[in-house]
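First, one chain by itself in structure tokens, the form predicted alone.
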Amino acid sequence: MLAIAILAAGKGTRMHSDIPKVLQKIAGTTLLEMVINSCRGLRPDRSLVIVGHQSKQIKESISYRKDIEFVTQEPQNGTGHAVQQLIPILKDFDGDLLVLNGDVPLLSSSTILELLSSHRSRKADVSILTARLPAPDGYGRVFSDNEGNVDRIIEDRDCTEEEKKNDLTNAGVYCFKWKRLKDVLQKLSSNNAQNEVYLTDSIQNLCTAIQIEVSDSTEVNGVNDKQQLSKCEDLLQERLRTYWMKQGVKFISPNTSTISNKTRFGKDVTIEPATHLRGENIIGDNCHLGPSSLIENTELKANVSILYSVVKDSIIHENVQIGPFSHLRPGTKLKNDCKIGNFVEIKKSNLDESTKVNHLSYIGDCEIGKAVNIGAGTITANFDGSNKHQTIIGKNSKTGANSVLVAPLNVGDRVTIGAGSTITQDIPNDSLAIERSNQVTKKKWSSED
């Protein structure tokens, strides 16, 4: 049997920010979200989220996850005094509970693996995830023998300098026989500099302890402040686009885009430079984005493009042209072969097949049909102060340069506006439709002295 504690009670107060700790994102994902995930395929007995300090966010942001259970932490008073938490949570438990940070996001699925692996080939009480770190301060230094057996933790802050040479440091992830654990945890104390129940001080009433050593030191990141935010979403980042890369997907500068952990892509993808991919999309085939593009909660179909433009909560298909310079905002839904060119904005609106709004149009609330076209200009004015009204244009339709629609409105199949039109009310089909004053020229109107 297995359970999993994960650790996001801390207050986080070096993020100096209003957002919990655990729930600072890093290519979208929050940081606890990430720690659950790296669970996927443990199948664990029990999920349990140690919360405490705005511990109401945490759980509406995991909400969706049936599964976890939440235990309270209160006053967070370290490590160690979380873990007790759940002696009465699993007092009937007889199996594995793996301790997780929650501010440790780039742990892989099969380092969880391995370490849960070694612990059970090798029936110890406690296994510990280590790392070699180079600039090791601020970490907790591991002490073991050349068959990885652990003598004792101890906290950087309560290190002698000569203990602080040691570069094999906790990675703060254990894998521990539960009955074992519970049986000391009533035995730690705080009496250290922090004046905190440390976790690490139960390794030595344990009778076998074992560490394991990451191959790649940079799973094992923890995230304290910004500055260390910002070089995990570095490294994440790296570890998509290699990811993609080898499935296809070509990055033209790839250092200058990024893309976030729920965008999936098809085959012959073009990613330009500075383009930019935000929550859940869906990337057809052979679609190019960009350059300087920004495309969040889109599911794009085949072959299309973007080109210097915002894509949002959209759906796109197949052989459409966007851009330069477009806002597609959300609720647009363009079909096949669509064409949308410089400065035009859509929003919430559906264009059929085939149709065609090139230049400096605001087309809002719109159910547009197969091959219209949109002039230079076109408005569809459709909030009359209070509330937003719906255009409906008819198939194989065409507006003139700088026609206003003013909604609510009905335009026909095969119907054309005259350039400069403002119109306010329905047309049927095959009509033209103009509304403009009278021309007025007055001559020798200029004097000259």
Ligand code: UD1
Given for the second form:
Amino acid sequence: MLAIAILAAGKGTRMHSDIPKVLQKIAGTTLLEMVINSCRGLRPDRSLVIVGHQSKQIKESISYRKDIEFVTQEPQNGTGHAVQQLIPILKDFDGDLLVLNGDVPLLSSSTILELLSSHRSRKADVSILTARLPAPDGYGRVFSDNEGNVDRIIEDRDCTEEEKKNDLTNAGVYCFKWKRLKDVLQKLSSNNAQNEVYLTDSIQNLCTAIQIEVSDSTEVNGVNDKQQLSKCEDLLQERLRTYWMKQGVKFISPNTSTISNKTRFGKDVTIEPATHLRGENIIGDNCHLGPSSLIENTELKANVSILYSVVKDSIIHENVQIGPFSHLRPGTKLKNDCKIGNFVEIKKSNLDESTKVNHLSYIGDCEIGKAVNIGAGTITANFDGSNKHQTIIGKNSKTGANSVLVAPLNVGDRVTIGAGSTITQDIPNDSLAIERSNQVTKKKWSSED
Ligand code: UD1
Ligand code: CA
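Switching from the form predicted alone: structure of the form predicted in complex with the ligand?
Below, the chain from earlier opens the complete complex, with every other chain and molecule after it.
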């Protein structure tokens, strides 16, 4: 039997933030979700998350995980006090309890599996994950013999100068025999520098306490403040880029680009410098992204190129060229072979195959057919001051430079709109529409006369 408990009730004071610590994000994923994900493959019988400070937000953030039970810790009186809350919940439980701090986001699932299997094969009362850190400040120090038997853990703030020299640190990941821990939990005191009930004090009261040192010490980085958050972000970005490079993605100047945890790439994608992928993205084969582009919650099919542009919440089909300097806002859908050029903004619009908006346009709330040419400076006036209205343009139509299309408007197929027209009335198929005054040219005229 296995139960998992993630500690996520703490105030996170050192973060100086209105957002609860475990909901801070790295590579677009909350610390709590990172910790939950690192437990995948364990198949626990119970999954518990201990919440307290800003518990409503924390519960909402993982409400899609129906298998998770929430346990409330009120007030938050330390990590030992947090685990004490499990006593009534795990009343009849007889198995192992894996406890993880909710602020240790870079653990790999293989490390946790190793800890669990070593714990079981060595029949320990508790097995703890440790690391030797070059700068162990802030972490609990683990005092252990050469066989890995742990005598005790002393918190940084309770260590003497001599004890602080020990660089073997507590990662905040523990596997307990629940029945043994339960007896010890009740006896914990808060006689320490922080007047809190420490889970780490339970170790010295258990018979067999064993420590397992991680092979990659970066996995145990804890996040207490924004500096540690940013360090974990850097480490995760590096991991993600390394992973995707091994899958065939080419990064030019990798350290200048960032990608979210929830971005997937096809083959032969190139990512040029200063290009950022946020949220959930699916990037098709042979896409060429950047330099200097931001792509968020977007699906790109094969062979899309995006240059110096921003694309959000959009779906872009094959062979589309975007940029330089385009802004594709939420709800943009472009079919194959479209071309979007410089200083073009598109919002909540569907553009069918081979349609081009090459220069200086605003296209909002539009349905545009195949092979339409939107002339330079065409603007859809979609907002009347209170409501948004739609513009429909049929296939093979052309709008002249500097046309204004005042919505709601229905422009037929194979229509030509003369340059400089302000169109306010629907145009049937196969028509030419021009709305402008005739040009007056006064010959032999001079302002000096
Ligand atoms: C803790 C460990 C320390 C270890 C370090 C690893 C203790 C006493 N110390 O210190 O040995 O080296 O983690 O990162 O355990 N929490 C609650 N309820 C509370 C207090 C905290 O749920 O009352 C949660 C927090 O939300 C957090 C986790 O427990 O996710 C750890 O708490 P934190 O205050 O960050 O402990 P550290 O000082 O980092
Ligand atoms: Ca911490």
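Just so it is clear, the structure is predicted and the values come from calculations on it, not from any experiment. Numbering follows the first chain given and starts at 1. So that the term is clear: the rigid core is the largest set of C-alpha atoms that superpose within 1.5 Å between two forms.
- Residue displacement note: V440 has its CA displaced by at least 2 Å between the two forms (rigid core superposed).
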